[in-house]
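In the form predicted on its own, a lone chain appears below as C-alpha cells.
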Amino acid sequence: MEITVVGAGPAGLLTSHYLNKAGYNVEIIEEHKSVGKPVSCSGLIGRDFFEHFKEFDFKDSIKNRIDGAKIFCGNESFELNRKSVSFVVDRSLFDQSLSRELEVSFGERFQSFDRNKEMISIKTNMRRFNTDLLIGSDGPSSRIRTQEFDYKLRYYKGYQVRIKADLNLDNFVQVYLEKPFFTWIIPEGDGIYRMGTVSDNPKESIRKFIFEKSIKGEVIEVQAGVIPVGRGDVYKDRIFLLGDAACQVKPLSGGGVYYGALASEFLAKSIISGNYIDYPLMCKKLLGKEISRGLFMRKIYENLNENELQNIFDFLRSKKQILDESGSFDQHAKTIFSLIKDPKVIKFAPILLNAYIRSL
C-alpha cells in the first residue's frame, strides 16, 4: 500500500514512523527546504508529551526546564509552581529528531488531488503520482483541507522574538493576560528570552510590550505564524487530516504539538487495522471534549470586559493551591472545569453568561 504524507511537521513525521515500522511504503513531501524551518511556535512543550513519546530522543533539542509560571492581569500577579511542567525546545532540532531514518522530498509543494475508486492522483509543483491513502499534515493553511473539508475555524496571528537580555527569570514563564490570547516571556537559557503574543497586529503588540516593560536587549531572531482554532471532519474516503491541518490545537493557548502527536497515534492505528473510521472516532473520544470545551471557553474569554476578567483572575488566584496540585499544561478545559466544583463559582455565572451572549 502506498501512503503519502503532506507536511514534515511533528504529527506527520510521527505517523510516518509508525507506518514505516508496520511495513507500509510512506512518501513524505515537504514544501520547505528542510525539516523544522521556518519556526512558527513558541517552543514550549509540556512534560506529558515527553513522558508519552519516550521512544524518541529529543535530548539535543531541549534548551531549558520550566518549573512554573507567573500570571499577570494588569498590575496584579500570582505564581503557579510545578517542577518540570514543561520544556523549552529548539523547534528545528525537535522536528529534526523526528525525521531521523525518514526520507523526505523537500521543496515539493502539494497543489491538488483527484480521486477515483482505485487510487488518489496527486499533483505537486514537481510531478504527478498516485497513492492509496493521503494524509494532510500540511499546517494551518492546509490545501488538502481547503479542497475536501468544510471547517468552521478562525486564524489568529502570532509573533515571537528571541532576545538576548538581562532579565533573570530562571525557570519561570511569565504570562500576561491580554485578549485574544496572552503575551509571554519564556526563558530559553543562556540569557536568551522568547517574547511573543497573539493579536490582530502582533508585531506592533510585542514592540509596544517590550517598550512598556523597558526591556533592553538584542533581537536574535523573529518568528511568526498563524494558529487555526476551530473544528471539522478529519477523515473522508481515504483522505485524512492531521495536526494543525485538523485544528488539533489547544483552543485556549494555541499549542498543537501534543494533540497532533496523540492524533498521529490514532491515525496510524486505524490505518494498520484497516478500520479508517476509527481515526475520527478516537479523535472525538480522546481529544474532542477538550477541544469543544476549549472553544466554548475561548468565546467567553474573548468577550469578557476588563472588570470581568479581573474578577475571574482574582478567583483563579485564590485557587492557586488547587492549580499547583492538579493544573494541567495540556488539558486546560479539564483544569478549569475542576474549579467549577467550588460553590463560590456560582457568582460568576452571570459574568460567563453575559460574555457568551456577547459572542453570539
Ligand SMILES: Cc1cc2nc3c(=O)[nH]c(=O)nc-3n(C[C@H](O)[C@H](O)[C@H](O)COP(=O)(O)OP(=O)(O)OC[C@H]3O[C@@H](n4cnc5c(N)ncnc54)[C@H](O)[C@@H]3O)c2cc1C
Contents of the next structure:
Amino acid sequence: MEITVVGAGPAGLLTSHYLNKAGYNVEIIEEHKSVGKPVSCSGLIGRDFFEHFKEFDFKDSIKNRIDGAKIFCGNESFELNRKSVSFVVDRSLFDQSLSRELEVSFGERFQSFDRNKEMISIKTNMRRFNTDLLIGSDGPSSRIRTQEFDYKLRYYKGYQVRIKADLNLDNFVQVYLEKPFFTWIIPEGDGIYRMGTVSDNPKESIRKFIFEKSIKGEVIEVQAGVIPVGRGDVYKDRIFLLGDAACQVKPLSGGGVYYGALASEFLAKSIISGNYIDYPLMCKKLLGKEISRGLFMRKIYENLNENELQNIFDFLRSKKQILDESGSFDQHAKTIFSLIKDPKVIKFAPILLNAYIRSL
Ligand SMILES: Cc1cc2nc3c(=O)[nH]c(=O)nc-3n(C[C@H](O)[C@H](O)[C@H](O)COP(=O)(O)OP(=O)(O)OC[C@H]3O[C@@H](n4cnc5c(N)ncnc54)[C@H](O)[C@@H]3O)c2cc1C
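Moving from the form predicted on its own to the form predicted together with this ligand:
Let us now look at the entire complex, which starts with that chain.
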C-alpha cells in the first residue's frame, strides 16, 4: 500500500515514523527545502509531550526548562509555580529529531488530487502520481482541507521576536492577558527571550509592547505564522487531515504540537488496523471534549469587557493554590471546568452569560 503524507511538520513526521516502522511505503512531500524551517512557533511544549513520546531523542532541541508563569492583567499579577511544567525547544531541531530515518521529497508542493474507486491521483509542482491513502498534514492553510473538507474556523495572526535582553526571568514565562489571546515572554536561555502576541496586527502590537515595557535589547530573529482555531471532519474516503490542517490545537493558547502529535498516533494506529473510521472516533473521544470546551471558552474570553476580565482574573488568582497543584498545561478547559465546581463561581454566571450572548 502506498501512503502519501503532505507536510513534514511534527504531525506528518510522527505519523510517517509509525507507519514506516510498521512496514508501509510512505512518501512525504514538503514544499520547503529542509525540515523545521522557517520556524513559526514559540516552542513551548508541555512535559506530558516528552513523557508520552519517550522513544524520540529531543535532547539537542531543548533550550530551557520552565518552572511556572507570571500572569498579568493590567498592572496586577500572580505567579503559578510548577517545576518542569514545560520546555522551550528550538522548533527546527525538534522537527529534525522526528525526521531521522525518514525520506522527504523537498521543494515539492502538493497542488491537488483526484480520486476514483481504485486510486487517488496527486498533482504536485513536479509530477503526477498515484497513491492509496492521502494524509493532509499540510499545516494551518491546508490545501487538502480546502479541496475536500468543510471547516468552521478562524485564523489568528501570530508574531514573535527573539531578542537578546537583560530581563532575568530565568525559568519563568510571563503571560499578559490581551485579547484575543495573550502576549508572552519566554526565556529561551543564554539571555535570549521570545516575545510574541496574537492580534490583527501582531507586529505592531509587539513593537508597542516592547516600547511600553521599556525593554531594551537586540532583535536577533522574527517569526510569524497563523493559528487555525475551529473544527471539522478529519476523514473522508481514504483522505485524512492531521495536525494544524485539522485544527488540532488548544483553542485557548493556540499550542498545537501536543494535540497534533497525539492525533498522529491515533491515525497511524487506525491505518495499521485497517479501520480508518477509528481515527475520527479516537480524535473525538480523546481530543474532542477539550477542543469543543476550549472553543466555547474562547468565545466567552473574546467577548469579556475590561472589568469582566479583571473579575475573572481576580477569581483565578484566588485559586492559585489549586492551579499550582492540579492545573494542566495541555488541558485548559478541564482545568477551568474543575474550578467551576466552586460555589463562589455562581457570582460570575451573569458575566459569562453576557459575554456569551455578545458572542452570538
Ligand atoms: C506564533 C506562533 C506560536 C506558536 N507557539 C506554539 C507553542 O509554543 N507550542 C505549541 O505547541 N504550538 C505552538 N504553535 C502552533 C504550532 O506551531 C503548530 O500547531 C504546529 O507546528 C503544527 O504542526 P503540523 O505538523 O500540523 O503543521 P506545520 O508545523 O505547519 O507543518 C506543516 C508542513 O506542511 C508543509 N506544507 C504546507 N503546504 C504544503 C503543500 N501544499 N505541499 C507540501 N508541503 C506543504 C509546510 O511547509 C510545513 O512544513 C504556535 C504557532 C504560531 C503561529
